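Here you get one chain, nothing else, as structure tokens; it is the form predicted on its own.
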Amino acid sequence: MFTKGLGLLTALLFTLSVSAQHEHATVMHANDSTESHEQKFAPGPFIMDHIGDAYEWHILDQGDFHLSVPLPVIVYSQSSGLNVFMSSHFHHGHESYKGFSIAHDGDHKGKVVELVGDEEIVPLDLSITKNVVSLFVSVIILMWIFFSIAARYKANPKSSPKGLQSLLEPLIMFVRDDIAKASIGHHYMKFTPYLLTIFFFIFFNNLMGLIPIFPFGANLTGNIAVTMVLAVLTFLITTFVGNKAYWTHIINAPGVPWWLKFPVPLMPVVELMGVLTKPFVLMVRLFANITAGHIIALGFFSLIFIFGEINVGLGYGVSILSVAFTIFMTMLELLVALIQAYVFTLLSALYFGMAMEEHHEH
């Protein structure tokens, strides 16, 4: 009942504020536009500015009334130097400052660029955007529950738990028995703590994505930077744990007919390609299917002003279908964030015990 209640829940508030964002685009191509006809909807550019990062985090729209919370600009120009500002400068009729505006089309688009003359110079961005303060956020609630469940196990540790700790107990026990142990071996206590953190911060930003309330909402885990600095801490583990048997295996290839290595060692390359491969599938795997579940859930919901245009009553008709299967897709995707939390966590713990498993001789 928790879980279709909050499928439900978010569907609702996502339905609404992705109605009150399209409403003020209209209202502000009809302002700016000087044709008499209206522009129509483009459901390209509005996806992707809602699963795409964001200098401000945007609240509602009510008619011309528009609500978003300023984050701070940090950037360094070499003819400038370091410009601290927020963001709202670039906003109530101003399209720059200090020099700075954000690029609305090329290849630069949705980036802070320095207009140097005729050109367009992108300085080092170190600004706080949407998913740094989601970042920010996550590891602020993971750091309480944890902390605070830590503490009630030391004060009271042959107690029964309650609360938090009854309700995430299961999960941890989850992790370190069926993940790190089974797939790890006598070695998995030193990789446990690692698999966790990655567990829970994957599975709570999954959860926080699907939730449409400031702080919530932002599609942190389905930002390719960030799926790729945690594949690539699962490469770092693994390449510097490996034992000598994990890297003979890989460099000398042993039980390959040796035809297969002169003149050319085939083997060992092909062996150092899948060193190199798994790390970039664990990026884009997360990646690919966090973004896939907002992309069909906003697809959906462009169904509704696409055919809203040609008919007003056609686009209310379509509304009940998109409405239904994006709680469908939100229902699907409270699944998919516990299933892809697992996924990762799995494999980086498969190829922990990959690289320290020893080679017996037969």
The other form holds:
Amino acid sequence: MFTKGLGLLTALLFTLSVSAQHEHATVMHANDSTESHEQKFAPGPFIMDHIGDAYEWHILDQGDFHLSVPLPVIVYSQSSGLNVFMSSHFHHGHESYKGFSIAHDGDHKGKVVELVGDEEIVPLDLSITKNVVSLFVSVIILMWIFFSIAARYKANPKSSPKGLQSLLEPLIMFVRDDIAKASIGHHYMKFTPYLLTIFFFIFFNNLMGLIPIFPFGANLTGNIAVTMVLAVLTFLITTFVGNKAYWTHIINAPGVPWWLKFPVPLMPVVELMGVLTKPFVLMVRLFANITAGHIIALGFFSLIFIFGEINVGLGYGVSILSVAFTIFMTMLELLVALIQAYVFTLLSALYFGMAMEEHHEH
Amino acid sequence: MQLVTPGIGLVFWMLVTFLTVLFLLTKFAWKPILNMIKEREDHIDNALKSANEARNEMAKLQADNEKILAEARKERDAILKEARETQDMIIAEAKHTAKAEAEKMVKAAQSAIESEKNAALASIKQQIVQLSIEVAENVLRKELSSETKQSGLMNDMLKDIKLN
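Can you return the structure of this protein in the form predicted together with its partner chain rather than the form predicted on its own?
Now the complete complex, all chains and molecules, led by this one.
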């Protein structure tokens, strides 16, 4: 441990001494450059661009060369009807096409807007964005894996699991026994397919978000729209399977003094808020955890460019630390990927269990 | 703000895709997989149970065998013991009989010897008497062969007889 720390320190000192020689040249260059303002590295927008959604899948930039995969834009507005075209028509957001363009600022920054007369309107936007492509890729992988496993189960019933099957069977058993059975109880088999789907959907997408190579690396489970859909589905199931005891407990909680319910229905309001808070917390927890992981990794990489702008050598020096920290964070994120999938699934199962619980005594 | 505002497009695609995947996975993956796992679990349970039963059965059989063996051994011991006793008894009886027989024989021999001896003695006595008579006869015949000798004897005798 000590020698490792010493090595890092030596590397840092070395880069600092090298950077001192370069400083003069960099300052000269900065003075020469008239476009220094535009070239300046801005970590904020850089990070936000990466964790947000996009109409094209940006792979790399080298000077004026932009490598990105154009994706279809599908927009519908009352003025121009349905329009489907590739995002390459926007030329990376610099041009407008058929009156549509990507807003550079304002409330709809980054979204496709339509210019009707002088007014900017937001059309119904069902574009296949970067996150949608990532979603498709993930579900294709998900179905491919589980269909092939299911085929093996059918082909070799009653034999011990092999290969991918033996990797995933413990997880399937874990979701069935330790999440569904433990939290829901008697009727757990009805919910197990849903719990398995959300568990593996979240887990696979969390992992795919950690792979920084196309077509992975999108921040799908760190997108609020995705977590919202998942949370709303859990909320809807909870609401529909809720039995009499569950609703009684919300509207007329037993064992609570009457003056807390009448004339001001304090307890029912609190209980109802609790019902809505549960899915909201589910949504925010997954979104925040995964987004935070991406932000931290990108933050470490931004440090390289921030220091690199001050001095090229310093940038190289910092890159060692940044890569080391990012590796550490990625290890942590691997854990978080599993934990968040587990937490989301467990809490969903607990809510189902609560909604179906029979209250015999109070 | 953009970060926490759900995009309607993504919500739409997510909902459609997720529900489709949920349906497809449930129908073609989870149901078969869960059923197969359940079936296998039951199968393993049954196999374990029957193995256990078989083991118990084996143990019972072994115990039975042991018991039968022990019984047989006991029976053998009893038979052997009985045989030995019988043997001893027969030998003892034989000895006893032989002894009694021998005693009887000895007694009979003794009495036979006694009677033989008595008979022999009696016969010897008879012989002696006969011989004595014969000798006496011979002597007498010689003594009384002449008139003189007879008168001499008469005289002797008469001399002895004192007429009182």
